[in-house]
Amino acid sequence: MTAESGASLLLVGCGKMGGAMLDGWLAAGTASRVVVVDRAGLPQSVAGDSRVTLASGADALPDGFVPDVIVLAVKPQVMEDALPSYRALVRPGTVFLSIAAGKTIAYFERLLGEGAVVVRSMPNTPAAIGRGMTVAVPNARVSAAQRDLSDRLLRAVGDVAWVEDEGLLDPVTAVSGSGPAYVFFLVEAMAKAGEAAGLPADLAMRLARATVSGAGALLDASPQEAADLRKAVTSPNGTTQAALEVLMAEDGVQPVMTAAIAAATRRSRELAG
């Protein structure tokens, strides 16, 4: 595989996340050939693309097909059944790239064998629109070239950060993996508060959605820190300051968020076993 030719990939699972990644790889030219294993078939978005073929399982791959990367995008609860059939594909030149929540490197090495080259990653749902945040960790067998290729594949759906300490993926899961749900809940809470202040329900929800998505876009586009952007919109003795005095009180949002992240981190560790 060369940078010019693109990689040969085996995509195991082509749901929302896997499908979003596949679209990104093809658009960027990162993949020269992709074999997809998924009971539901190929997504409509890749229908007719000569680079993509469908296989019914690990025992039905095209003759002579040797993937550079096997992307594991099936649900964590079915990984135990799906993974052993791919053990025959373990080789130094093939990296197994997992996007399954909670499944550790040790888990994959147990099911695939200690010789497996593994990258474990934790994406989040905005990856479905190319705005995801993924954190990845390699095992000791991942080469520099394989790490670079994995990085390019993950960047097809957003930003990527790498860590060497796998234990950090538990708080990563709590912050960015589960984080979109916290933002959606913030929208719900703002809308309900708007209703309580007298706004019609539909207008309150419209204002909350637009405000949160717009503020996120501004944060993304600005080089300023979040705290600086907050201060810029807070006039002395104004309405924003009145609200922030409640939100930033000792019993306000920060201790609740800290407790929530701690709870999610603990649960991530429990699920990982």
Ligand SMILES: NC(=O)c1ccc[n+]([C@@H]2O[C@H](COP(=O)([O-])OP(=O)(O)OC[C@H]3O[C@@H](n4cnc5c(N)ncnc54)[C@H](OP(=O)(O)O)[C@@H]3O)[C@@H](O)[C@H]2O)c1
Contents of the next structure:
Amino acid sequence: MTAESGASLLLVGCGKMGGAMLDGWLAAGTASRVVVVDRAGLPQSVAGDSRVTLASGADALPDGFVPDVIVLAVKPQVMEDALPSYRALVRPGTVFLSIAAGKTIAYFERLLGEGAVVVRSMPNTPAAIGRGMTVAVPNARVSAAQRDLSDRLLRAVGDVAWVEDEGLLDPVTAVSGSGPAYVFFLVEAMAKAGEAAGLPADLAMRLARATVSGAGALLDASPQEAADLRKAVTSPNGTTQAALEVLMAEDGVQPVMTAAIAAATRRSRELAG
Ligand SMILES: NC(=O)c1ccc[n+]([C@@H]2O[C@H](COP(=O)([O-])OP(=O)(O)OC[C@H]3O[C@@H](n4cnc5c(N)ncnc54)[C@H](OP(=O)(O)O)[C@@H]3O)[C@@H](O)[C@H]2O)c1
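Okay, that's the form predicted on its own, but what's the structure of the form predicted in complex with the ligand?
Okay, now the whole complex, with that chain kicking things off.
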């Protein structure tokens, strides 16, 4: 594989995440060839693209097909059944890149064999619109070039950070993996509070939704820190300050958020396997 020619990929599972990644790779030219294994067939978005072909399983790959990367994008609960049939593809030149929540490097080494080259990663749901945050961790066999290629593949659906300590994937899961749900709940809570303050329910929801998504876009577009943006909209003794005094009190949002992230981190450790 050369950077110019693009990588040869095997995508196992082409649902919400696998499909979004596939679209990104094709658009960016990261992949010269992708063989997809998925019972549902190829997504409409890749119809007619000669770089993509469908295979019914690990035992039905095109003759001589040797992937640079095997992207594992099936649900964690079907991984155990799906994975052993890919054991024959384990070789130093092929990376197994998993996006499955909770499945550890030790788990992949157990099912694929000690020689497997493995990258474990944890994306989040905004990846479906190319705005994900993914954290990745390599096993000891991943070369620098394989890490670069894995980074490019993950970057197709958003930002990527790498860590060496796999234990960090539990708090990562708690912050960025589960995090979108906290933000959606913030919209619900703001809308409910707006209703309590006298707004009609539909207007309260519209305001909360537009405010959270607009503030997110503003944060994204700005080079400033979140705290600086907050200070910029907080006039002394104004309405924002009145609200922030409640939110930032000792018994305000911070201790609740810290407890929530700790609970998710604990649960991630319990579920990991
Ligand atoms: N969605 C997210 O936001 C998100 C975020 C972080 C991580 N992840 C991880 O991403 C992975 C995929 O999630 P998803 O939301 O994309 O799930 P999904 O939409 O259900 O996609 C999984 C796909 O894999 C197919 N499949 C099932 N068994 C298979 C097999 N043996 N071989 C090949 N394909 C098979 C499924 O087909 P059928 O529908 O016919 O079973 C489905 O099309 C999961 O491991 C999840 O933990 C997802």
